[in-house]
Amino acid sequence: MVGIYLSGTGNTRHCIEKFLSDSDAAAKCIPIEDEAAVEALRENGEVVLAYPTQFSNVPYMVKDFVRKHEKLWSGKRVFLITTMGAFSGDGTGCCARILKKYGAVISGGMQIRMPDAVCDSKMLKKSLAENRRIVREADAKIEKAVSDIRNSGKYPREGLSFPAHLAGLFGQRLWFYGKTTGYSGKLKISDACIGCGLCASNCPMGNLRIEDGRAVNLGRCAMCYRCISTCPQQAITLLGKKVVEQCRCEKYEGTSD
């Protein structure tokens, strides 16, 4: 078994890293932008891809890398895991209607709930407490999937079925279609940059890079939010025009409240 996901503010990582923990210890855990993710594929039978719900929808960058690499699907068995701020209507299932077109076998899939990652924007935003207490429901939540699997072999389902399907199409995807489509070029770098290159060492799509002194957008990002999370200035913005809130998941995974 192996893992293969997209994090941008670390939410999607920490729940396939405890599924797979919880599951088999032995199996490792791959971002989507490394190179070691494609030869992970070929080699495994059963794999757990994961990423963020991006407006009931698959983020580009998964997508491009499923279909880039459509003829190792073929005979796979593959679960699927999204994370989500509020709703995911079908997250799992737009990707796996896409697999399944490449010979994949969909095992089951999970939608999880997690602190929300849009940086710049008011909406979902949770006290600490509150973002800790999530995490933890999550946490329980895939406990309880993979002992349901080890005892009874009943993979969850979530987001894998025609009413999912249609509450995610009518709830979301139609409305905000536009915005899954393809890479975004409408990142914002203010003044504020100071030219540190950390944005353009985490981007998982190589998307900025440092010019003159101050960070350049390509034009090719992935919406992640991890170079929002992560500047120091607070300098990045896509969706909205202020940071409001840095959101790293590092700061809800503490026990206490």
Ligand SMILES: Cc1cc2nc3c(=O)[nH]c(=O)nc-3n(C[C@H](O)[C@H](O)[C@H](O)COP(=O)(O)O)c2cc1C
Second form
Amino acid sequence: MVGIYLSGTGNTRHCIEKFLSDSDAAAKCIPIEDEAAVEALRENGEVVLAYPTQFSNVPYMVKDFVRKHEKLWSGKRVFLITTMGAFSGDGTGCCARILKKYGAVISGGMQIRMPDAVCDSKMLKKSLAENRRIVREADAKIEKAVSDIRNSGKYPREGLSFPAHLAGLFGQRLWFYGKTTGYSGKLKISDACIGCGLCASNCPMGNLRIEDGRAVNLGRCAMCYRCISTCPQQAITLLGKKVVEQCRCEKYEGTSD
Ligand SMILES: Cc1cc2nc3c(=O)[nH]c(=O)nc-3n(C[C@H](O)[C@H](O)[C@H](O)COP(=O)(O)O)c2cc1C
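Structure of the form predicted in complex with the named molecule, given the form predicted alone:
Then the entire complex follows, led off by the chain already shown.
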């Protein structure tokens, strides 16, 4: 088994690492931007694919990866994990439908609520204690799923049903569809940028470059918020105008409130 994931602020990485370490300690977990992900996909019959829900859809970078390697999915057993701040009708189903077209067998899916990642919006922001509680609940949900799979062979099937499809479509996708049909060119870098290069070295898309001491957006943003959540100058925004909170999963992984 191998895990392949996209994660911006660390939520999805947290969930897939927990799922894999609880179910198969020997399984590797590889970020989608790592070249090793393709070789791992080729070599493994069982794949856990995980990503954050974006507007109740699959991030374009993940769709792009799935489509680019369409020939490698045939006959694979794929378990999908999506993370979300609040709602994702068929966050797993959207990708499951593409994977099935390429011959994959979907063993199940989990849609896990995690802290919100949209650092430049006040919506869905929670206290530290609340975010820690959300992460603890996510951990408990993963533990139960792994135990059910092990004890009864019963895989969760969240987001894979027809009603879930309708909920995702009418609840969000119809209104926001355009946001996930390509990479975004809308990343903004303010004058506060000091050209430290952290964003450029962390970006899963290689979308940022340092030129003349400033970060430059090359117009292929995966909307993952990794750069926004780590910029020491809080100089980067995407959907909003100002950084409200630099959400990083590790802040919420502590056990005490
Ligand atoms: C561009 C964008 C769109 C999002 N859309 C949704 C959404 O439709 N529903 C939802 O519940 N959460 C949404 N979220 C929240 C993330 O899915 C959630 O915080 C996720 O756990 C982030 O995972 P990551 O840290 O692995 O990137 C969105 C986040 C971003 C950045």
